Amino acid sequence: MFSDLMSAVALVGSPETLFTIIVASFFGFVVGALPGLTATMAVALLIPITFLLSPIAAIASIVSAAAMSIFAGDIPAALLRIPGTPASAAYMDDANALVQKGEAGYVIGASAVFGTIGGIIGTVILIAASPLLADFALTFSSFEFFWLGCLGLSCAVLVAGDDLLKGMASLMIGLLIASVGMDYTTGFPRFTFGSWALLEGISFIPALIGMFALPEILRLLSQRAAVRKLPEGAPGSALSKIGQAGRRYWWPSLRGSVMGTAIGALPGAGADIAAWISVAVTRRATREPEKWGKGHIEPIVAGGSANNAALAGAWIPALVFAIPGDTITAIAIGVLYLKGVNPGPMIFIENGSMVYAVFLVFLLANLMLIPFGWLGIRIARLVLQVPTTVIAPALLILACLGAFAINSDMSGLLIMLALGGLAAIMNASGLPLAPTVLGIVMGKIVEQNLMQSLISTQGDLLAFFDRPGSALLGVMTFAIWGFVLLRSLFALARRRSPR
């Protein structure tokens, strides 16, 4: 063990590894400041330059662009409240309003020091514990992960607020957006309307960009030509608030992270879900509700702790039994196979060496958010200084490449267009955005291991409870559903009752 980690030190310490991630870093950062350019789409584009490289700085170069990009994501969505990445929308609203008051530092700052701390817990989580946890997600099933898309729904109204009905409403709409597409069972076309571009559903990223970005950008659009002067911050240094803040959130910081590791390691997750999931139990246990929305740190600490926790919790499956926790440990697993070195249990013995060059690049690539995130205090800074009718265009230009980019035709332009269309009527109807999202992200999980469940039992309904972890799951989620319902009764009971 010991000479392993003696070679591991040699591989990272490397100039050609150290560069690699520095630059690699960079990349993320600059891809993740892009709305609508995620970080699958970061490491992606590294796959070709990958080639180049020796395999733990080929590993070095995507776990660095994936950490970095999803940290980046925050940066428009705080500035612009436009997220850079699906996962920067869990906490974009209190992010936003954070800026509004002249804390743009403290908030950028904050996504970097509790994205750092996240990322850090979940590389020791996953170097103690990956056996233990592996074996935990592989015996997940479609039951389990039905409830699991199940809480992730219901995670949907949670982060709504307080008004259960325009939730629940918002949420409807996003699985009836994720409706769209060939039946998972019979291949027949839904709501596709004769156009081939619709048969594989409603790809995320335009919608992300047209709900979220475009009536931004357009609001922006409808301003006058200005720079925008934002009110001095609260007294003290955004250092001194970041730790006044870790201080105070500590525990929302650790459960996030934990969280967030648990959920990356369960195959098909990842950061998006972690950060909504984390950020809506922060909600319901929180000590302050009346601050949420209006400027917050609290939702900053736990999802932005999730966020980089998660990524660390998909490699869990993907070291020990070569199944990728998302689409990125999807990629690395790939180019592991192209330089010959081969995922799984024997991993440990065979090349332990590589095993612990990866979690050092892990912690590397983490304390990298460190000075990047002063990078992105300082371009905060440049951004707020540009006029609206110079920025607005620019963001407009790069909303429709990002769009277009996903599918290399217009599909993706029409899609972000008509669903920042339906944003709008949302925004002006006062229905919550997040939950239609939310919707988008999980219905087809929901639907897929729904139907997989059905008819590997034949339609036996109580078979969704015979395993312990279906069981657990699914107590738990109609446990939420009965504590939002009664919630809502007693505050309906309460406004009714004469005074």
Partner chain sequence: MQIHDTVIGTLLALLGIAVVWHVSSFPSVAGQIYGPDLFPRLTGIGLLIFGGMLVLRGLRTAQGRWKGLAMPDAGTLRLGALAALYILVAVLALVLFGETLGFQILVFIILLVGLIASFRRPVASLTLAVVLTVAFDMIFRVLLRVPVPSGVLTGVL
The other form holds:
Amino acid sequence: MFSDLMSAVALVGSPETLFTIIVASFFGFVVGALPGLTATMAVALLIPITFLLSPIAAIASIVSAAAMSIFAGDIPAALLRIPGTPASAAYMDDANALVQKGEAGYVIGASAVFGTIGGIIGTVILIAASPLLADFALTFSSFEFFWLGCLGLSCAVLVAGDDLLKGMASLMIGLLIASVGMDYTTGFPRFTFGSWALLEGISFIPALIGMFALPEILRLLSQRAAVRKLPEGAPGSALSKIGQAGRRYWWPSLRGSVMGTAIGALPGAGADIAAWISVAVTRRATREPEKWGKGHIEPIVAGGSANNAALAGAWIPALVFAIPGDTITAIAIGVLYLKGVNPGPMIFIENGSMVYAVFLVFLLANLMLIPFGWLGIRIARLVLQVPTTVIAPALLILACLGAFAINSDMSGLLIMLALGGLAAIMNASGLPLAPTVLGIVMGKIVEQNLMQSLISTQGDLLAFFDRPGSALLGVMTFAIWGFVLLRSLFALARRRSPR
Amino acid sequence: MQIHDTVIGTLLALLGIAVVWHVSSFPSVAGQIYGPDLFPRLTGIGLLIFGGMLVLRGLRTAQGRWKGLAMPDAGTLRLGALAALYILVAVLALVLFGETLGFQILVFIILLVGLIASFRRPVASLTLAVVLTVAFDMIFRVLLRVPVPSGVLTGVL
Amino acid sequence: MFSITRSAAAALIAGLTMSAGAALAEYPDRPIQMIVPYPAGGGTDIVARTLAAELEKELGQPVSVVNRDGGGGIPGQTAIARARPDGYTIGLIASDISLYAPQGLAPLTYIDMTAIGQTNELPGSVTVSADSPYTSMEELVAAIKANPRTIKGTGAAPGASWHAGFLGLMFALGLSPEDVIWVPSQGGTKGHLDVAAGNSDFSTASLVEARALIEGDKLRPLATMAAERVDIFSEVPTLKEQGIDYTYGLWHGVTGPKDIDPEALEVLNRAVEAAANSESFIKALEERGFKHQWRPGAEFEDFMQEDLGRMQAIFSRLSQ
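Can you give me the structure for the form predicted in complex with its partner chain, which would complement the form predicted alone we have just seen?
All chains and molecules follow, beginning with the one already shown.
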């Protein structure tokens, strides 16, 4: 094992690998910071280049680009209210509110630092418990995934705030949007109205851009003041504030990292879901609920740690069983095969040095977040000085190009426009957007696993509690809903009694 | 602009009814109890319930004094409507003429119009529009290989 | 300001006239788009990206892979068929194209495209959980016959790839597909996973997608649906060896829109043939467990016609 480790250090320490890590990080940074371009796309664009690289450099490029683009997605979310990735949307409100308070450096710095922490904790778990966790991930069947999806959806409503009724209504809108497209069990086209562009359903990215970017562009354009006057942030350097946040919120960060790794390890549940669940759990457990939504660092700590940890977690089933935890590892598995490194339980024995090298690359790639976080802060300072009158038209073009890029199709633009209109109506009626977004992201997972389970039990609902894992998750879902309902009934009763 | 709970609640409930009605036309599969209509039907029922509850709550809290649609003052409204029109026309122009004219030309026009309207400095706007058009094209089409349609400029660039 | 615009206009005109001359140059003089109707990172995508890297060398122009996924591949394959036939848009299609017309999903068949060449095959398999009571096809078939409508199979969404393979297998066995509960899954890997997690009893997806799970003692392969044993799984018997006369596999190939520019087609034919038979492409395929299978344009078209006929037979028998 020690010799494996030494040869791994030699592999990773080669100039080619180190140079690849830096270049791929920069590439991931650019792609992630552009709305509409996802971490998956960054990695897919790298594939032709990986052909030219040594196996370890090829993996290093994928790992670095993915880690960096997930972090970089937070930058447009914080500065412009346009999430670069669905994961960033989970804590965008607080990130943007902090920027409005003049704390851009603090937010972006914190996002980088806690992303690094999450990534490193995820990597440590990956090193320590890969085979064990992979076995755990394999026990998940459609029943467990269904309940996990329900838990995720419950988070949507928990995150949304105090108005349960509006949160639920918003969630239903999201679920309805998710059911557009070919039905999973029969292939029947639902709500497509004869258009083949809708057969594949409403894709997240144009939807996300439409719901967040268009209302923001509209707001900027209809503002009379040309220059954004941001107040000075609270005294003290960004670094010292991040240090303080780290001391104060070490537990949400650690919890987010561990949960993120576990959720990331489940095939089909990636960084997005990890970030949402971690933020929701933290919101329930927080000691300062009054600060949430008004520019509070805690959700950024919890979500930022979780989504980078999930990236590492996704590699657990990928390395051990060649089962991709998310789309990024799906590509990585392909590249591993191409490089003659066959993932599987034998990889630890046959290719021990390779596995250690992957682990080392993970650590390095996550450490790269810190210098790039600093770069992000410098860029943020520039972006915030540009007058909004210039930003708004440029953002519109950026939004359109992003919506087009995801499928290289004009239908993305129309989806963006339609959901932008929907978001405008929802904003005007005080319906929260977050549950709709989560409904769109998770609706398909919930429905597909529900249908798959119903078909395999031939409609027997009790079978949803037959398997121990699924029973546990099911009971947890019901417990959360019982708690929420009791609390709102209690609140209703209290409001009525004094009168 | 503000839409009252009763109005949005009614809209959501109507949408729920429409969904439930529409999914009943979906085919069912022989030998299966649940078909493609199950999930959308559940969401439709959800919309109906929560929309209906919003209406009830809106009526109760307002106690008869409510406006369905609260509009801002005329100046803000005019500016907002213009901005919305700009966004709408820009996106539709890209969809309708993107393939034939090409994104680059349209992007330039959209940027120029938007910048002149809000930035109000013609020389600076023109320069900025050119620079931004080139920058976007370089990043998306050249660097990231997004197949942005170039329309009449195909083969020229 | 006026002088700036005038010189800008002059530069623009100069640029236009200069590149107009270049536009007449020989095909290909600009990047080529290769549409993949499936998501990035999937089996089809890997084949496409490996092939694209080789094609770039042959054509001397960048070949960018564009994923237009979802909708069972229909939107992506339609986009290939409807692309401008100037040779600058080609696609890497999968056997799903033979499944749309027989099921009435979309009026799209191989006829709407120009065949350039088949690259590979991916045979199906029958795979059970490692702790399953079945150790051979015979035992599994006997169990299905003894307890109809209790055994669960999986591997794809209904009407898609491995489900079609399953339907054909049931007909070849003289059984009704209704005797088995088909559990829909999102693709072959997820199907294998459902078997490994102990829900479904068997999966018909490829051995390639099960490779690491077999090595990890989570799954047990009963048979491959290939005509002959597959090199990297030489211990797995074929269906024929177990007395079942049936083969099924998915395939991939390069096509372009109908009536593609003949000059471009000639260049493409040559380039794709060279790329698909290049050492590094074959090596990459075999590393993943795909079977390299080159069929040039006309032969590929005949093959697709035959494949469509077979699928038509399966689905018309199903609807009886």
